[in-house]
Each structure stands twice: as structure tokens, then as C-alpha cells.
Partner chain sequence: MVPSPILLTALVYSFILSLLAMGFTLQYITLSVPNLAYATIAFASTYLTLTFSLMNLSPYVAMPFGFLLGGAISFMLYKFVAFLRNRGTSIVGLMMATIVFDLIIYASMNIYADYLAYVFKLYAGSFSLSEFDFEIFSFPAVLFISGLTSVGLVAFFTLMLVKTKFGVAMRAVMENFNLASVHGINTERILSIAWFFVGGTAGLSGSLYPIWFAMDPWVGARMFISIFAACVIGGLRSIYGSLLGGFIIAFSEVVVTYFLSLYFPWIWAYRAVTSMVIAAFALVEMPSGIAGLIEKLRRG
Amino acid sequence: MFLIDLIMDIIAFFCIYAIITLSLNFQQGYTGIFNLGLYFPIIVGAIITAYLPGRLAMVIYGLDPKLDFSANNALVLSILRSKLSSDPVTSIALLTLTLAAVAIVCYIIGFLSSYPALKLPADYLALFMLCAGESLRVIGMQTDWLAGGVMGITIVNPFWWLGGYSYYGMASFTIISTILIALLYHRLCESPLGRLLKSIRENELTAESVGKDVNGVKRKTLAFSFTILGLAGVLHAFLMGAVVVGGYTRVDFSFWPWLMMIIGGTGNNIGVFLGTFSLVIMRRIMIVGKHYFWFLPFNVVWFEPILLAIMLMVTLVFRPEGILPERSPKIRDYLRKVLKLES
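For the sequence just given: structure alone, the form predicted alone:
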């Protein structure tokens, strides 16, 4: 049973990071938007998940309004669990409403934040997003009523009605969601829009000279990516069963996805999957077998960021294009012509 739980845990967290890294690849790999603040919309999604479904459930079941979901978290959750365990319709409705609310809020935030961000050079844009994410993280940590503050808050599980298999239900939903999001990104990247994004990445002036609204395309790209990243925050929060805003650090939810994309191959979604899977496996092994690193001359908790820096330097020096570099359209079109002639 432990092995099954470990495999499901690895697959679920691979799915979360796959969504994040695909969104990063859509911004940086295809459009050339340098964004270091990936965890900004992820935190938005997590905070809304901490705040909204539990309070909605309290209203639906008519709980005493004097009970505060944050201050009386354990008591309220025990009551809600007994009710939601026998009410799958309400549970799925809460999940759907949370996803819809996060999608709308994150799209609006992404669209509005793109106005000042896109007026800045690439480096400043990245720092702007990084500062926005760090500011929201600090606000979430210092606001108890929002998401439990520093200590965090336990949230409802939309699959309590599955009993002891509730985690498997949430993990399965995460896997299905990841497949749908990956297919959506694939269709977008292989469509004329994907070619437009690459043209903007390569030369913005050329794209503007043929009548393309470069800033408009970038604005929509950021808004769409923010929406998907916000949904990743929802899925991660429900998988964990709790939200601790302080845990959404720039290392775990911005820098690691960057390394996954660089190792896998920028501008190649399949390469992104490979890079994400390899690093998720490595990190899970480190977490499960951390007691085997007793020989390190420092605390093992610092081994991950040190390893991140080493792997990033080695990759940039010896394999800057990643495991699977971006495919050349010219070669692909040439092969198609040859195969068509031969057939």
C-alpha cells in the first residue's frame, strides 16, 4: 500500500509541476515573456481555495454564522466533513465553483498586471512579477482570516464522499485536468497562434511591421497563463488538504519550474514533460530518502537549493538547449514534402 501511495503521490505532484512548467514554456519558450513570478497566480488560486469553498459550505448547510472558518477551523471542518461525506453533488459543486472563481480572478489579475509589466524591459518585467508574488505571499502570511496566516489552514476535500479513497479521487481529478490542459497547450502551440507567438519571440519589430498587435498578444498570453497557473494552485491546495501561504516560495514554484523547462528543452512541450518528470522523481527520492544524506556537512534541507543551482549551471554549460531542443519548422516541413513525394 505504501508503494501505491508513493507512486500516486509522485504522479500527482508531477501533474502539478507539469501544468506550471507548460505555462512557463507558453510564456517564455513560445512568446519570450521573461517571468520569474510564476507563484503569484498560484498563491492567488491557493488563497481563494482556502477562503471560498469552506465558507460556501457553511452557508449551504446553515452553520452558525458566529463560527469563523479560520478561527474555529477544526470544529467547522468536522461538521462539514460529516455532511459532505454523504453529499457528492454539493462537493463537486464546491470544486467547480472554486475552479471557476479562480479562473475568472486570475484572468483579470493577469490582464491588469500585464499593462504596467509589458511597458518594462524583460529583466524589469521578471522582477516586477517576482515582487508581486513575494508581496502577496507576505500579505497571505500576515492575514489570519484569509488563509490562516503563518500557520495555514485546513480546507475541505471535495472527495470526502469517497471515504478512505478521497486522496485518490483528488489525485485522479488532477491527472485528468493535467491531460486536458496539456492537450489544450499542444493545440495552441501547433496552431497559427503558436507560430505567431514564436515570431514575436524572435523579433517583435518584424511582427509589428506586418500588422500584429504584439502587446495585445502578450497581454492575452499572460492572462491565459495566469488562469492556468491559478488552477494549478487550486489543484495543489486540494491535494495537500491545507493551505500554508508561506510554503509557496519562489524556489519551489518559480525557480524549480524554470530548471525543469531548461533541462527539458525550451519551446518543446514534450521536452518540458521529460524535464519535469526527471526532477520530480529526483526531488521525491530526496524527500523519502533524506536520511541517507547524513554525510553532508550541512543540514539536508539546504541540499535542494544547492542542487538546483548546480544542475542549472551544468545544464546551461553542457546542454543549453535541453534534453529535447525546439524542433526546426524548416526540417519538419522538408520531411513532410519528401514523404509526400515518396508516397
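One more: the block was the form predicted alone; return the form predicted together with its partner chain.
Partners and other molecules omitted; one chain follows.
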């Protein structure tokens, strides 16, 4: 059972990080938008997940309005658990509503934040997004009623009706969502839009000179990526069963995905999958294995950023294009044409 739990855990976390790195690849690898603040929309998603479904369920089941979801978290959750355990329709409705709310909010935030952000040169855009993410993290940690503040908050599970298999239910939902999102990104990247994004990445001036609205496309790309990242935040929060905003750090939710993309291969979705998979496996092994280093006078968890740094350094020096570099569209198109002619 332990092995099944571990495998399920690895797959679920791989899926969360795959969604994040695919979004990053869509922004950086395809469009050239240098965004270091990936955790900004992820935190938005997590905060809405902490706030919305629990309170909605309280209204639906007519719980005492004097009870506060955040302040009386344990009591409210025990009541909601008993109700939701026998009500799959409401549970799924809560999940759908949360996803829809996050998608709408993140799209709007992405669209609005692009206005100041796109006025900046690429490097300062990255800093702006990084600071925006850090600011939201501070807000989330300081606001108790939003997501439990520093201590965090436990949230409802939309798969409680599966009894002892609720975690598997959520993990399966995450896997299915990831497959759908990956297919969506694949379709987008292979479509004429993908080529337009690449042309913007390669030379904005040229794209503009042939009548393309570069800023408009970038704005929509950023808003769309924000939406998907927000959904990753929802899935992560539901999977964890709790939201601690302080835990959404730049290292875990921005720098790690960047490393996954760089190691896998920027501009190549399969490479990104490969990079994500290898690093998620490595991280989970480190988390499981840290108990064997109890004798050290410090927490062995701090080796994780050092390891990340070393891997990043080695990749930058020896293989900056990643394991699977971006495929040349010329060769691919040529091969496709030849094969078509032959067939």
C-alpha cells in the first residue's frame, strides 16, 4: 500500500509541476515572455480554493452563519465532511465552481497585470512578476480571513464521497486535467498561433511589421497562462487538503519549474515533460530520504536549493539547450512534406 501511495503521490505532483512548466514553456519557450513570478497566479488559485468552496458549502447546507470557516475551521470541516461524504453532486459542483472562478479571476488578473508589465524590458518584466508574486504571498500570510494567514487553513475535499479513496479521486482528477491541459498546449503550439508566438519571440519588430499585434498577443498569452497556472494552484490545494500561503515560495513554484524547463529543453513540450519528471522523482526521493540524515546539526532539507543550484549551474555550462532541444520547424516541415509526397 505504501508503494501505491508513493507512486500516486509522485504522479500527482508530477502532474502539478507539468502544468506549471508547460505554462512556463508557453510563455518563455514559445512567446519569449520572461516571467519569474509563476507563483503569483498559483497563489491566487490556492487562496480562492481556501476561501470559496468551504464557504459555498456552508451556505448550501445552511450552517450557522455565526460560524466562520477560517476561525472555526476544524468544527466547520467536520460538519461539511459528514454532509459532502454522501453528496457527490454538490462536491463536484463545488470543484467545478472553484475551477471556473479561478479561471475567470486569473484571466482578468493576468490581463490587467500585463499592462504595466509589458511596458518593461524583458529582464525587468521578470523582476516585476517576481515582486508581484512575493507581494501576494505577504498579503496571503497577513490576512487570516482569506486563507488562514501564517498558520494556513484546511479545506474541503471534493472527493470525500469516495470514502478512503478520496486522495486517489483527487489525484486521478489531477492526472486527467493534466492530460487535457497538455493536449490543449500541444494543439496551440502546433497551430498557426504557435508559429505566430515563435515569430514574436524571434523578432518582435518583424512580427509587428507584418501587421501582428505583438502586445495584444503577449497580453492574451500572459492571461491564458495565468489561467492555467491558477488552475494548477487549485489542483495543488485540493491535493494537499490545506492551503498555507507561506509555503508557496519562489523557490518551489518559480525556480524549480524554471529548472525543469531548462533541463528538459526550452521550447520543446516533450523535453519539458522529461525535465519535470526527472526532477519530481529526485525531489520526492530527497523528501523520503531526509530522515536518514537525522544526525546532521541542520535540517537536510536545505540541501534541496543547493542541489537545484548545482544542477542549474551544470546545465547552464554544459547543456544550455537542455536534454531535448527545440526541434527545427524547417526540418520537421520538410520531412512532413516529403512523407506526404511519398505516400
